[in-house]
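Single chain ahead, by itself, as structure tokens, in the form predicted on its own.
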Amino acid sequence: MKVTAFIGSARKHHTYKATEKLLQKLQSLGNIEYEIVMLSDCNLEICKSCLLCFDKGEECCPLKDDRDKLIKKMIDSDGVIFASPNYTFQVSALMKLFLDRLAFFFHRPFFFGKTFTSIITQGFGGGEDIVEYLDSMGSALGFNVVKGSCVTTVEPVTEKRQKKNDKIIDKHSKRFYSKLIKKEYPNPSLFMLMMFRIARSRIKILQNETFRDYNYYMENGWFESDYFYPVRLNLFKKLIGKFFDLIATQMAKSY
């Protein structure tokens, strides 16, 4: 299986060793190999807020940088890896900018079946919310999230606070690896469920042929279909996904 992890650092230091020791703990684990990714090394350009990548599709983008090249990885990959330093209590503008160039996938969801988890590095506090900021948006890519980890990195690193970042790299790996190995398809949280429900809504009622997000979801079934992927709901999810549907209906048309 291939895992691979993209660094939002422009240093390998800190979160870059981090890293690589999840990486080096998950081949203990299995047949794992894996691939490292300095987004430092690589040309990505600054959003345009153009909207063409949502209207038109990603192909219509007048950026040309490695964004393709970068996404191919991710696709290739069983499971992707986000890192990055804390940097004023958020992710470093390195990793936001990677972030940002993936914004279509945010209206259509690819990664299914794909196991996500995020590493934070910091100095004294706030990584636990930059965590749960990029498990949130491996969610909204589609994949399997587990959740991530924060390991405090302040210098110097004492021979006790290492311990405690080893155990805490220890069990983050266990956790990534059993979700791995499942390539599973769970069952969406209500708020997945709903957020589906919103999206298909607002594309199915605002918008039309000449739209890509419309024709993603066209071709997809994702008009007719309960969730993103086959899934079986129970009566309760049922019910509320028809629920969720007359709100973002309603919504909407409020527009």
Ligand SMILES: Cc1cc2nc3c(=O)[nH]c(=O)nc-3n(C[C@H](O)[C@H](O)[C@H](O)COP(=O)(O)O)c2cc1C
Second form
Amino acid sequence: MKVTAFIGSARKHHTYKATEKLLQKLQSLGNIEYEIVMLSDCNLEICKSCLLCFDKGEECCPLKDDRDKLIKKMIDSDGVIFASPNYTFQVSALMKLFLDRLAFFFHRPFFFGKTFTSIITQGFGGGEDIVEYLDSMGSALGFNVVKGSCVTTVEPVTEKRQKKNDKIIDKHSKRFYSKLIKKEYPNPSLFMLMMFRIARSRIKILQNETFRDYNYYMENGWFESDYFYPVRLNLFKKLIGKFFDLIATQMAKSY
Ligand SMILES: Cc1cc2nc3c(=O)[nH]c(=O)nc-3n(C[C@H](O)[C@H](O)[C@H](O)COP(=O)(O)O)c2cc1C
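Would you generate the structure of this protein in the form predicted together with the named molecule, following the form predicted on its own above?
The next block holds the full complex; its first chain is the one shown before.
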């Protein structure tokens, strides 16, 4: 199995080392090959907000950078890790740039069946919220998300702190590995079901064949399906799904 980690730091230090440690732990658990991509070595341009990727398709993006090479690496992987230092209580600008370049996938989720997790390194605090943020991005891209981890790296990193961080990474690697080998298509949570029904109702009512999202949903059969991929919904989820459809349709009509 292949795992690719994308690092949002300009240097190979705390974030790189924590990620490398997690990947090496994964290798000790099973047959894993990995690649670490330093986003600082890639050419990622700043989104110009033309919205062509959303409306007409990602191939219409006027920026010519490494976006598609990085996407190919994600497609060729079974597992993906986004790792970033905490910069002013958010991901680094490099990681944010990368997320912005992937934004069309939030409209047209794609990475189903693949496993995602996040790593945040920080000096003193606030990182848990960033883990939550990055994990929610993984989920919006379509991945199966394994809760990420946050390690504190304030210098000098004491022996006690290092042991604590190693323990966090060790637990994280086991969590990630057990999900990675399952290659699941999980039954959606109520929240995920609601998000899917709201998105499809909005697209169906507010768009038409001239929009890329509309065609993507049409091609995938998502205007009629229960969820993004085949799932067996229990009676409660079936009923609540219909309710979400109804409410979302009313909301979209009144938009
Ligand atoms: C510009 C900048 C902003 C930072 N902001 C925060 C912050 O808000 N909270 C925090 O806990 N650490 C903050 N830090 C510390 C880094 O998150 C921490 O040193 C991190 O482990 C660096 O990762 P790296 O070695 O991979 O570059 C900041 C560091 C820099 C350079």
